[in-house]
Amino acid sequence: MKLMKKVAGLGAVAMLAIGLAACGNDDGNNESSTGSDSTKSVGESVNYKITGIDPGAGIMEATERAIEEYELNDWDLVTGSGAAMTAALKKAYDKEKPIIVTGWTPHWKFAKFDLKYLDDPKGAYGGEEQIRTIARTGLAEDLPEAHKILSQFHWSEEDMGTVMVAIQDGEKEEVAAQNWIDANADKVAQWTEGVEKVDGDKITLAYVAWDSEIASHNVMKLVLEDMGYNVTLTQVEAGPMWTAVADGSADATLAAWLPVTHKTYAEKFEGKFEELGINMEGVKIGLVVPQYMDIDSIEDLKE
């Protein structure tokens, strides 16, 4: 038997019906402000579906783990892409409909929509994470100047957010990245401090198609090019990204989310990559809902 959280009690439903009748509303539509029948549980209101992203993403593995740990036996995790997830979120949000998505910070959706993370008392998603830069073994010897730049790369969520929102608003990726670089010459100077320019040395950076990583890799591409590198960006899923760095087909990535999101890959390829440092702190993953939804914890999903 499903234990269902009532969005409103039967008494509230009766009062709502009376209120509608008093206002002359006889269309029979007793829907709440979130666009769902007020007698439905949260699970029923979203058809027991969590809208996810790419099946190989670490956040999807973490969500499968959360479903198991919280015993959400009736729930399904729907795979897709980051773009499909945000499109579904926007569609639901515009109509104040209920929706539950896999979410991470930094992401432009938190600037565009009023959202909240569901509490995770069991710690299925871990605490705050870090985005780290990793490189293939031997990069320091082969491309020492690039190795130093990548090791010195660090920026804030606000920095990344500026680039992400500009891209989301229609700016071309390289233009948004260049505009940020032009406005933050002091930070770029810290990344390139003590580095000598090269003459066309080739370097390949692999990254996942998350808006956050699109922003960081386009910025780094321009920084490296300004230092004389011939840069190739390769967009792949998380598994192939880690594999590429481990087998040397990619030189580095700025998109290693640890210690939770990419834990499986870090353990699988231990000893086959070099960690160059943390490029962003205080990042987070979890389940995200619009603020207008009457739910606060993952535990509530099984009621």
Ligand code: PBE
Second form
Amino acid sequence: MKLMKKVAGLGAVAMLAIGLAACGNDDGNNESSTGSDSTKSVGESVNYKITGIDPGAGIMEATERAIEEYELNDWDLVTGSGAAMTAALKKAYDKEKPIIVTGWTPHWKFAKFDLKYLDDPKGAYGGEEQIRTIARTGLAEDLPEAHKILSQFHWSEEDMGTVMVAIQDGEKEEVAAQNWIDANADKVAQWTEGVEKVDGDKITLAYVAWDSEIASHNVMKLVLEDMGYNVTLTQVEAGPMWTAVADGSADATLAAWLPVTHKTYAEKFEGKFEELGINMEGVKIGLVVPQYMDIDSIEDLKE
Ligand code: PBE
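Next up, the form predicted in complex with 1,1-dimethyl-prolinium. The previous block was the form predicted on its own.
And the full complex, kicking off with our chain again.
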């Protein structure tokens, strides 16, 4: 600690000298505190805070687990939302400040910022994750055509990325979804293969306002509408989303991240929902930082 203060002091002197050379500009104090950043530990540089999202998200539970497993005793996971997390990330990134966020793939942030996952040698965030579609029990009998479409739904990270980035760039959700559908009629035709149109049957899909899920649910809403369904999208928190499918108040969701992210929910509601299959492979959750940060592993947060 003493040594760091000394080095910081030197940094301050050096910054001051530069300031003087540049004709005594103001802000000496601010500059000196920036100058001492490199001498701080990662923890000090971010006030021992990991910028999280909504409390019910599986990644929050996984991060609490990571904090325990890596013995990051001084660290706090700050709750917020997906939107608040990306806003904080942008703010830090624009100023090249350190920040650690709970991150996942697919997500547009990797297209907009130069980011990296921290290595997770203890596997707190699991390995290969998938996004699966789940439905209430009884959907196959009640809405067989929708059940078939939802079961046949499968797309790639790139597909979802196109929709997500368009929305992030300011396109309306429905418009971004419709544009993707128009450009990918072949894929949509696979989901609706062997399905007959219906006449205004009602169906409700529950989802959480995560950027990835906003994209998938808006696409599926339009596909189901085109097949004659009257579709309601309900935006809820993660716990209520699983509860709604389990108690039948929602018909389905495309947002079941398994086997790790939503493990607790899947176990809690075992037998009360039906798995309709994987809609995306090779997805991932973890701790994400800007490339310019000089750390590579969650282990590095201990220093
Ligand atoms: N996510 C996006 C969710 C699943 C989809 C990774 C933020 C979660 O952590 O539950």
